[in-house]
Amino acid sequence: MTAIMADGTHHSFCRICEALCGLEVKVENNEIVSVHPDHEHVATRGFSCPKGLKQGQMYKSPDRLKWPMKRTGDKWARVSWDQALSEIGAKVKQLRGDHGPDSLAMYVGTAAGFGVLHPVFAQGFMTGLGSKSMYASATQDCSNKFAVAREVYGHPFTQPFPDLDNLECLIIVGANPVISKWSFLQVPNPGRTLQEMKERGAKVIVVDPRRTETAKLASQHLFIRPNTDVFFYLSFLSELERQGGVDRKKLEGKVEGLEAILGLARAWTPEKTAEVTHVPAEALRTLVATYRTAKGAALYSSTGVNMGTNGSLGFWLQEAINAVSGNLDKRGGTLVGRGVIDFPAFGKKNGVLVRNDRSRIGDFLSVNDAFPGGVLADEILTPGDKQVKALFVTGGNPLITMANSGRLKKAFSQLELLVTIDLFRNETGSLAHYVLPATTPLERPDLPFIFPLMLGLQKKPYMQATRALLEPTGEQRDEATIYLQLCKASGIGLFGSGLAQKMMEALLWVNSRFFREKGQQPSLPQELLLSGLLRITGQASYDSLLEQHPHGKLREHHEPDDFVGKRVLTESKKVKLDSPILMTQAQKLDADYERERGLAEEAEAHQQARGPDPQLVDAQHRRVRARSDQPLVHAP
């Protein structure tokens, strides 16, 4: 039911990040001998980063968790799965009974998202508990995109992306895809992709405070003061209208709130915003003209914008610019992909990822059914109804990735139950009461994760399946099985369904008894579950993908004119540019502008008092001499 590959060279794909690079993996005696890029892969074309190629060494680390561990005081001891599950389940029952289901929380890390079954069963466990106390790494760096998409398009998982193969102008704001591998969108070998775009004549322009790896490859680089992106977008939209770049006739019946958002932007001229952004007015006008006159253009941003003071407003204005310029749902503009199912429509209909809950601390609206990770410490430390008493951490290490780690460490130390599920006992795990060992990506079968699978967020759409390449060398279990067993130990049903729980338990029993060798850990038939997903969505069978398409199978190309007027999920079925929440939030922009202007003036006065840095002056002179025909602000 879950086959392990024999010795030899096999084809799989990496699950460390969104790039999902195709891999050629040589296995001998249940060990990774070598990992190479798959040069025949239908999309990744023989590219992989050093992390992907060295992951086999990481998984062989002597620090790898091999069996459940329990902490008592400052002492750690190996325990059996039965003991760990029984004790965790008993504590969950006690806390749930004494303090209610919301006293039990979960933090979902990024690693959990790069598999198909892991996040599904983790959510199934929390839904079974009846708890809404979900926190996620996404709330630290990209929740603005999900929150805005819900307001503008009707569901958080509607995420337009640049049509990189056909656009003539790409403006990248606050992102470094050469290193990040292009957040949300699967773009293998982004450096090569950007170079190919330039070779066919496309202009790639980076707006960033730092000369990043991407900026070095770009056609042009505009420096901008950090945390002022929203003002850049405001003057861009203002100037776009002034230059006649808004086609009201084409937008009629497709968007609502056009005049409201244009009216918001009009006062923000390039001269005004230059005072805080330090992007010269004339440079911005030229940039707008380049964007406006291109046959296809797109603005794209990532964490540099997302994590700023006005990340949501900035992304909202970016999406508005792409829409009002006629580039949304356009060949060479931005497209909205199709997954194996229309997941946003499914989510909207069934209430998935669109809860309207608010956090106990701060009264924050949930995004993707998760509260901000930044309030987790306060939710643990602040007494009262729904105070968090227990935390499950899955595929993440919040003690390292979240801000104010000292306060978070204090909060974690106060928990009555802290459980981590991971490959290693990391910094967060060092404070846990129990650490449960999980399998690595190479020890489980899989399909591409939810963004490419369900949303079609791929530059080149394709499907691929992989078997487990290795058998665990200890007592590691896959996360889906762990959460199913935690449900049983806690006396709840998966997704709150007794029938679903019994069915999964039956599958676990059959697979573990009849299809696994003696001594192997119990496991759900993961290939069977993944195969069922493919059948339900009308895709090629799991076996045919493995046997006939080891390098991946191409899916239909992305098409323009496939979203606006057809798949927009707002109440009006139109792209909503005047969301009341966002329009209200925009009222604070004047005050934010004055604050940024004050900070800019203080920085300039401080610099003048210090005098010029000889090293910086010399470096600038050398750069100007090397590029004497280009202004420094435009230096590529």
Ligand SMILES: Nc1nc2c(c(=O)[nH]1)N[C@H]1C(S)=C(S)[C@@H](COP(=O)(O)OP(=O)(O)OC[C@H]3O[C@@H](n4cnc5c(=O)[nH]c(N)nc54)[C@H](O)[C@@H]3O)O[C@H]1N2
The other form holds:
Amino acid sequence: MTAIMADGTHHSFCRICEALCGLEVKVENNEIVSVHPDHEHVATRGFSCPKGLKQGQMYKSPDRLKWPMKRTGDKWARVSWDQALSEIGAKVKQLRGDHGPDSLAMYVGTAAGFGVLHPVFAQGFMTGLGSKSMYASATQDCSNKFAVAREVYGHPFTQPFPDLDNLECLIIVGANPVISKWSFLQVPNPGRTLQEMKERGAKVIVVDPRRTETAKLASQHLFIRPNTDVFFYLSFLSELERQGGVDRKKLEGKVEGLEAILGLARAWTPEKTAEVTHVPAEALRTLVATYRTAKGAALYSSTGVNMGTNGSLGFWLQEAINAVSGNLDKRGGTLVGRGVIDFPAFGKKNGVLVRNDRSRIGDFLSVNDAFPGGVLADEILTPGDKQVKALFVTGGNPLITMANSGRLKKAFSQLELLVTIDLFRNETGSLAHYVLPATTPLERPDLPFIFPLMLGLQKKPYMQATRALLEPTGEQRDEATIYLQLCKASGIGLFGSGLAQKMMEALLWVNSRFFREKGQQPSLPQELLLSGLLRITGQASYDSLLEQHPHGKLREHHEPDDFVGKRVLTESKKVKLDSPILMTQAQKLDADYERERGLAEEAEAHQQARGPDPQLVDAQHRRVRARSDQPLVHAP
Ligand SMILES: Nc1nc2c(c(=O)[nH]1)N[C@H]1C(S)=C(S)[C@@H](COP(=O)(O)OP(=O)(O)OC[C@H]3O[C@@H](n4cnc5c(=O)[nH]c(N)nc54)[C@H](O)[C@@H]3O)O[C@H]1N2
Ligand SMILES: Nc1nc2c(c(=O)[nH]1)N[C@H]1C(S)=C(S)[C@@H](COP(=O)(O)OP(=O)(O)OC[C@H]3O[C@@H](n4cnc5c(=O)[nH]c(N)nc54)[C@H](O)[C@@H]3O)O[C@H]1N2
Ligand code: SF4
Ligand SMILES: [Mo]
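Could you please show the structure of the form predicted in complex with the named molecule, as a counterpart to the form predicted on its own just displayed?
To see the whole picture, the full complex is given below, headed by that same chain.
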């Protein structure tokens, strides 16, 4: 195989965020000449953002890692792959022998999520080691959704999403999709999508402490005091019942625990919760009425709720509201998509992502087989059995993205082995013993990442394949190959299987020897592996996707009435609204309410002592004047 792609214009897709925008990339002499949005893309409709269009500049940066680097003291030196792999492997063997497999930990960052092979091979390495010490950036932003889905629907990967094409009312809580481009759902051009929803008469209501870009575009914005969403949801549910919005007939035999959760919410009247949320009771009642009377409605939330103190309880109540109002699994409500396989059923059957491990520190239950990043520093710093001694960081930067960098720095500096696999030597990498250079997305073939592929989280389902468009200009290797080689160097088999390891090594050898030019880095035949995945799941072949569907191939629409009573994986096969874990956790809400009330009063007193902020008052007046169509419902 000569240069990965001939000069010319190629169709691919961006792998920086969940929007996965289709791109048209012009390549000459193994360099990106230009990147444009793909206007013919079947789903992303010619949308893209500056990050995607300028990504070539980032990959060309002089700071880009070109070869493995090793730190001794505060000196960094270039080393060969052979040296890096054999030294890391030797250290892994020693630590695993001396302290057991759980002393070897991994942190999986956001970048790992945007390729298909990267997370699979990283997990294969950890399973091969026999280590359960997994951490992930998901604990910063979305573990609550996975933990709750497991309780309510039976598997963490069951994630209902709003049917944006058909709903009449969408309530967005703690998300700013116009900027973030949406999460837990691939929405092409979120700003335009919201605008179109409004144009066809749907109400879009944003609940956020800040007048965000999304709030500005919405039909209405309700300010909420930060960290009080759980109380907002509680009175939403209680008010929904009071207004006769619980569809008992539809729910019969389909959900369990209905009375328990309604009973829990009943005491939380809109007047009571307004004291902490600052969402006026009347505004909440009107909101519930809008939601209740719409032909299809959905509550959607994201990091603003997820990252709060009660992210799990908040999301649980949200899912309960969407269910008891009859909106779950309904056209215009929320849908449960299908990926290329029924991953939740597969996972449930094979024990994937449903382990019940407990962290050594704090006794926290794992979510998606990973522990909360918040205990990682203590797992490293606290002596004893299973103390973490080594950490692999794959496509992440936990030193600065997790809370308490100071303590993390102390912990990471104490590790006997810290390895990062990244495009750059980032802040975490600056403390590492070895940094290993990875290929960029455009240097790898790929399919749309795990969410669309396995969970079907796409507004408009489609499949697409891309070639690697560029050949690495240094010694960068793709992550699948790196993890396979780390397995070999550590004397273990991928996923604990000697056979899988030998087969992959044979593929690596054949591909590197016969299909790559002299001087190119060894690489697994990634396209072949991805093709295998397509074949097993009965999809169009990789080649036909590349040749006949360069702008993506549409898959079947998501259908309503396709989940409840059919694919729910709880023991009873019903949507479980009274999970004991969540019901028990809800007992702390009274205390949390009192604390929030105290904080709100304190802030009020502080504000009164200081007098009104002239700048704020002026800004509010200007906003009200400028947006007379959109009355300020409540000032924060
Ligand atoms: N202060 C603060 N903290 C936050 C957040 C915040 O907004 N503010 N957001 C939170 C959220 S939502 C999240 S998800 C986490 C994210 O937390 P992390 O995942 O720990 O951090 P990122 O900065 O996304 O790290 C991505 C890393 O992957 C590298 N990278 C990019 N592409 C590739 C690739 O193809 N291969 C490899 N191997 N590496 C690649 C990048 O160079 C970068 O170093 O942070 C959380 N923490
Ligand atoms: N441009 C850009 N896009 C990105 C990323 C990026 O770094 N840059 N990161 C990507 C990642 S990793 C993620 S996870 C997604 C996240 O995407 P979103 O979940 O949409 O996250 P944000 O855009 O941060 O929006 C969170 C909103 O919550 C509000 N908020 C804060 N606290 C509270 C609260 O207590 N209650 C309520 N109701 N609201 C609150 C904030 O004001 C903010 O408007 O974005 C992705 N997209
Ligand atoms: S919105 Fe996301 S996927 Fe689209 S071009 Fe920008 S970074 Fe890439
Ligand atoms: Mo995130």
